[in-house]
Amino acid sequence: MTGNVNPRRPLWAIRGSLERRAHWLIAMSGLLSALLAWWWVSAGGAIDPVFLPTPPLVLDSAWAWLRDGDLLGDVAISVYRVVAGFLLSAVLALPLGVLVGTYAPVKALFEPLTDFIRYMPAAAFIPLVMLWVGIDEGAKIAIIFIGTFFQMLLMIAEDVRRVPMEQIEAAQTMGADRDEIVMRVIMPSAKPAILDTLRVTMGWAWTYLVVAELVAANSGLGFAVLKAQRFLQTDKIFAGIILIGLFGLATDQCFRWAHRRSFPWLYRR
């Protein structure tokens, strides 16, 4: 009964897949290898802890931040700023991206301008944002919005353009009008790629956090990192950077989980 045999896929198969256990073992090995290399280099004594603190020093700094500082408050306000800037970008970029990817006149109107603005560094907008928005929470959210919106718009438009033309032509043959094609053909086909784009741009929102908290902030993870820099508190700088990375990784995994739950057929082998 050779037809029922299900041979194991080679580990190094092109675009192959891994069992969940093997995936997590390899992933944890990569993370632990980086941690051990950092520990070995920093604990050897060849590098001053001011330049490269050991993992225990960073852990102690994070604990002191939690115990004596306002770590929970810094986390809460930073999460609020990132999520608010990201949601504002998504609310505007989703419909515009679909229109840019679907209709040539909209593409001609918006794409050159978007291509032009997206190469401008978000930090360069800080003086203008302070003039236009002020120095309250709106300014921090605006910087994160500027850093994510234009990239998100172009990526969503590209996701929509990747919908096979054969699907659109088949719908036209069956008498579908433009609105029906957009809502019942293009959107369902592009949804998996669009959700992946949102996952990637959410990561960019976290990377712009420190830049956003340059604007007259007095709280937040990015602000704490910048404040620690002034006093050469490298252990706290490492703690802040690692916390930002952990929260970014957590949101990334949430998007991956949502992708698997929303489109399970993409993960079937």
Given for the second form:
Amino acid sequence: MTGNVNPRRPLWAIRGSLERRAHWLIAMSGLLSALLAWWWVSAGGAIDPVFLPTPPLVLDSAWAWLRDGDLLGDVAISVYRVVAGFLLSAVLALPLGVLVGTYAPVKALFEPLTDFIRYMPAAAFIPLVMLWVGIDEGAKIAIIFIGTFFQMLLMIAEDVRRVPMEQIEAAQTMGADRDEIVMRVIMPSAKPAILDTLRVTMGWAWTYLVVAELVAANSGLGFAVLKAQRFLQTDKIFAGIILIGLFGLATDQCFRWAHRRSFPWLYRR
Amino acid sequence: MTNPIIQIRQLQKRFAANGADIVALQDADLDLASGEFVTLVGASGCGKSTLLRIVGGLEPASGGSVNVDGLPIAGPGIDRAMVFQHYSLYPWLSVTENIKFCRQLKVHRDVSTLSDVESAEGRADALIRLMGLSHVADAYPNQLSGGMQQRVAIARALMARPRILLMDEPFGALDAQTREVMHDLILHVSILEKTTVLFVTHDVEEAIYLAHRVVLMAPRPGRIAAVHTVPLPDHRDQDMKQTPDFIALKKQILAGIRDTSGMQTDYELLERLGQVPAP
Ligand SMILES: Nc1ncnc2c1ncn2[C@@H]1O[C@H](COP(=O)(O)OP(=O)(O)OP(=O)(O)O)[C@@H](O)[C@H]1O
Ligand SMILES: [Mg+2]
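Please give the other form, namely the form predicted in complex with its partner chain, since only the form predicted on its own has been shown so far.
Let us now look at the entire complex, which starts with that chain.
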């Protein structure tokens, strides 16, 4: 190759990176081989499509859902629930996490409590949430909130604690007061890790969708999967699960893109 | 010493670590004259960093006092800047922004007439040029080599015109050639700015080359064991490392570290391993 200053990067270097094209090629072949394996097994005829529908069957079912059912409505309401539950968690966990990671008394107050609650299964809260919040949208958002908030709080606190002490002490010797250290050192230093935490917890918020839509829902992707289960519509279950996966993947990619956009200094070498 | 800028008296520091009581510093006495360059050497764990951090106000003393200009210190202050070995630069800021970081802080912003702003800009530019950072002024820290990063850290510390510069093994992670360049640079700057420097190092040659006086510390309990005045003129050059005075002092200090380190080689064991003939 002419004009290329760097020789080809070895594929198997430890912690190596891939060229863009190689990365996409490998990533795509991973996704495609999963699809092909599914296709091959399901189309072989050895397995009843009630147990494992073929990809075209699933696609048909998704198409029917879009044409005759209310796929777009289900998607919209589910996205709304996930985003609302996630945002509520984030709005509370961000300031609290920064305080827990910065000040020992706040940590002593909240950390044991949070550690205790986060082991409680979110699904087990359904009866209580129905009792306390009712059975409308608030209840579904509350379940997603319970599923994500406590983990998010602890992870953000940990992100904040990982800011090198040297960065903080250097600011102190330059005359920064407490607020300035939090706002001008700890926050900007921890921001990339916090955005990653938000990305990971957003994934969990999607996984709690089905649990949330167990609560007296009559719409949504998770609800559709649960209803399809009652009628043994395996193809629609597949369609619903795959759609949830795709939306999760899409939000994940958005977060990664935002990360690269917001923190160019991390990606420059 | 008449009118020392730093006056350390009977300084004590204890750490309670899993039940044991560690005496990191015991009865340390030291005066630094204004503009003086003093280096601290000694075996690992003898309290060098502890002493430096107490003077920097980052660690409270358990007893005794540290006065700067006759006044006891209360926490960190802009008269005492600190340079660390690692990880102290702000990776989200460019080199120039790192160096100007203190300008964003209230203590430095309060008195901002137009000419203050102008002179601050001028100072930042001068520091960038002095440290040889012009060609990387807009780069981010993780794009720089270790030596370059430490230049930025020093420039940033100097930006607020501190009268005292505290450095904890600032060149510990650099290779020998880069170090020599940095030595001449920091000497040059300290003379130019009349900065008083307290400098911790493991490298005895570095300690002598830089300092007016070398303080030898000893562990368990951490204490000042000896103070050596360096018999070299103020303006140093690398050839002085070959002079008999330099070599003799180096030998003396190295012997001092060995004697006080408390880590005697087990000759019996070496003998059994067949490494040395019986004495
Ligand atoms: N935060 C702390 N908690 C408990 N013990 C500490 C703490 N900081 C230092 N010590 C102890 O105090 C003693 C002096 O430590 P210090 O870091 O000052 O040594 P040092 O001379 O800088 O060593 P080195 O050359 O390895 O950097 C050591 O025994 C160390 O274990
Ligand atoms: Mg040390």
